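Given next, in structure tokens, is a single chain: the form predicted alone.
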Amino acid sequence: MPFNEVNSMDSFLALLLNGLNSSALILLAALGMVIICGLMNVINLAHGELIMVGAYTAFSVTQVAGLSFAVAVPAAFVVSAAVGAAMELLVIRKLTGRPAETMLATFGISVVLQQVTNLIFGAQSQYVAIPIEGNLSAGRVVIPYYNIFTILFAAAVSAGTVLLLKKTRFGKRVRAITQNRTMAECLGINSARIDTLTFAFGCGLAGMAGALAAPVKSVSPFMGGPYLVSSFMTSVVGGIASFFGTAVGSLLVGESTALLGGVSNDVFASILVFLLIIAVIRFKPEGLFAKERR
């Protein structure tokens, strides 16, 4: 195989890897995205900010605080839970069947967490060290460890998620106020406290994303924007409350991104991508693997 046809393919190589590592970052985002949304019917624009919410976490527990990434992973999950719990009490119930207005009280919030931690750490950019250094050299091509541990962890939270509503007695009583709010409160299940853990699981999720990002993005208060745009892409060529789709869906906006960037350039590969997804709901408008609701 000549040179040129060599390095061609691992440059392909080098690029398909990343985008695996975008898209594992997209899932875990998109999952909070479609139990909020695809669940609850809850359309929350405060969602990018929730995620960097985690990243806040991680640099405080990392870099401040001086401990582990470990620590830092399942505590940006409850300290953006709690958010998100907050939240759905104070503001979410109350708007309850009222979409429009749900819309802009979440889009208030955003703007509110953006400017509180504005004040708190300044605009400037942070940065949280990489935890697991190394790479992993395939040939020419080689793989950050860490981008091994993202995708590995992202499946295995992506599994968990879909156990813990498939199995357990929460996620069922989830599913049953999804599919009959009514007759499951007749049946005496408390829908007002399943839906405070529910929206509050989903923002978790988003802060564990944000950890995990933290060390390979920087850290601002304004990095949630790009984050909220691909949860719902991913949501919307997916299919809401579809978590297969999610995947297929993270899988497709991240190795789109990648690929069309090592190509041309993040601009144009956008533009691209946003064409691809226009297209998908243009003839798809239920999504890829839209969920059949009865």
Contents of the next structure:
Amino acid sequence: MPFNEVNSMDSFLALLLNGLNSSALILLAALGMVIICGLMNVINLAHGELIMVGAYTAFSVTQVAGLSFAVAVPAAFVVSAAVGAAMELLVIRKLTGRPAETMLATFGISVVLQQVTNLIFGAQSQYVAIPIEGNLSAGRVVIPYYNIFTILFAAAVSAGTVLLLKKTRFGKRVRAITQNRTMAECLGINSARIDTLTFAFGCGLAGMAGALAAPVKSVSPFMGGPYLVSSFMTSVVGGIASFFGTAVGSLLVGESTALLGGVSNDVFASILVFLLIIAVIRFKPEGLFAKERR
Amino acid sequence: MKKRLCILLTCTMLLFGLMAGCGGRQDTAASKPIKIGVLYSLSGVTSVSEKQLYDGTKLAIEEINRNGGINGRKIETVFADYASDPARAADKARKLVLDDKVTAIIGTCSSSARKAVKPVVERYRSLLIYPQSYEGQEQSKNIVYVGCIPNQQAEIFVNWLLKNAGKKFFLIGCDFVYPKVENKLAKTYLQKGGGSVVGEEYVPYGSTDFSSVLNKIKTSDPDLIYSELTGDSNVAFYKQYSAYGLKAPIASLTTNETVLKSIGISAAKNSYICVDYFKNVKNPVNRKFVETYAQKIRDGTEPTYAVMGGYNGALFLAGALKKAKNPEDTQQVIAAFRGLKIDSPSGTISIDGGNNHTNLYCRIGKVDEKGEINVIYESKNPIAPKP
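Shown: the form predicted alone; wanted: the form predicted together with the partner chain:
Following is the full complex, with the preceding chain placed first.
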């Protein structure tokens, strides 16, 4: 068996912290997908490409325009949200209630986005400088400062999103539509407008995830695939439309990949994680923390 | 004014026509272009590598045609994009041979695409020029291999590293055929040379999360990392490796000038690369090539060993077409490859007489503080291929 033991508490702790960092990126990526899916019942297969758009925005802002990374993150949100709004208005809206066609359409959009990026920037990957250099080390455990930033940022964005949905008028409407669209419409909520805004918001979150990943990952036209897979896994495990579930799901996916990768190898770990997820949806088809839906 | 120009042009054309008529017995065949197939993916996952091969081939053919073509006949290319799909590569190759009736095909990038095209060119007795470096262990009389193979690259690299960089190796690659074969070979070279392997890891193709691998590297404390990571995984690895503050140098068989740009200087400096060609190779042919590249390919990329593979492949093919009595007879063209020599930006290189592979230089580069690759080792002569 491809297993080796983790030889100390130190390296176990290091694995745990690494896993937390992966979880943070997965959480950011998955959050947008879960919101969109929960509200509109749309599986957006172009989600990975919206992450890619965010990463390219970060590249354009920092390397081409020469501005700071602090500008790049909100810019990535705005650009991806704009692409998302356009997608919703031009395509998704016309396909309401036809999930298979919607999936196919979003897949088509993902290919278009890849190739357009390929045409503009070329197939080679682009450089984004790491904004916070250096690392914190204690014994064998090393955490780059940037990882700590990523974890805190993901936590803050998730908290912000929950607040937005629980405390604002907009959020209340979103939740109302999520629970019962027809009833909400009867009560005078403009569901079309809320759909566009929510879709744009979810895509904007994906864009931020892309900007955050850009300095430590590769920025290329075809980078979106793995993000789509991990976001999708997370939302399936956590239960579509449950934020708490998304948080737990991303932790589960991130940590189990890191820990299993630590004791065996990454290829084996990815197989095990998939098996785990299949087991979860076999016994809890709605995900671990599914909300009751009417 | 315009009229005079017209007359002048007509006269010139008549003159050329006359000359062509004098030169050959069949004047139509002698002025007809020679058709070759160009088979690369400009879309899909391998398009990053294949765009480089494509650019190299395109530059070479433009140059050949500018300089008078093949004994006065132009080369006409028929391009086919197989979208990174080996099965489609085989289909497109069949179409190029049977419908477009090309004399030879230059193309494919991954070993799986080459292996899919191999039975096609063998069955129709056609010719494939394969421009990419690969893991060796293959021969075909219908394929000419222009890129380097392990005995021209990895074997020399491992021994050089043992002498100059350290004994304890950590092997890493993406989980597919090429890295596994290369690492297996690296282990035998290490055993012979007195080195050791302190770790060996593979990540899923395209994976960009190296947290657990980096942890293992830290625990096993190697002198250097020996890598065949490719594409997005490769870029992400260098970046995260440096973010974790790890110091042992990375030695790679796959990194190139364009990839270095996306990794960034701070993460790439002090790493080693071993290939047959670097942009910074010093000779007049290369100086001119680098200039041409900068003028013609304006997309922020640099000339790399893959560009050079595509370029050399087309130069060799042109040489063989010139040497063959009838350049449309593929069998004569294949025979003309034996011992064929060209002056390439990577030096004077030639096709081996027996195994259809190429005698190539081996070069090792180290990335300096400015992100440039300094060539710190160069084999005295081209190294004979042992596939």
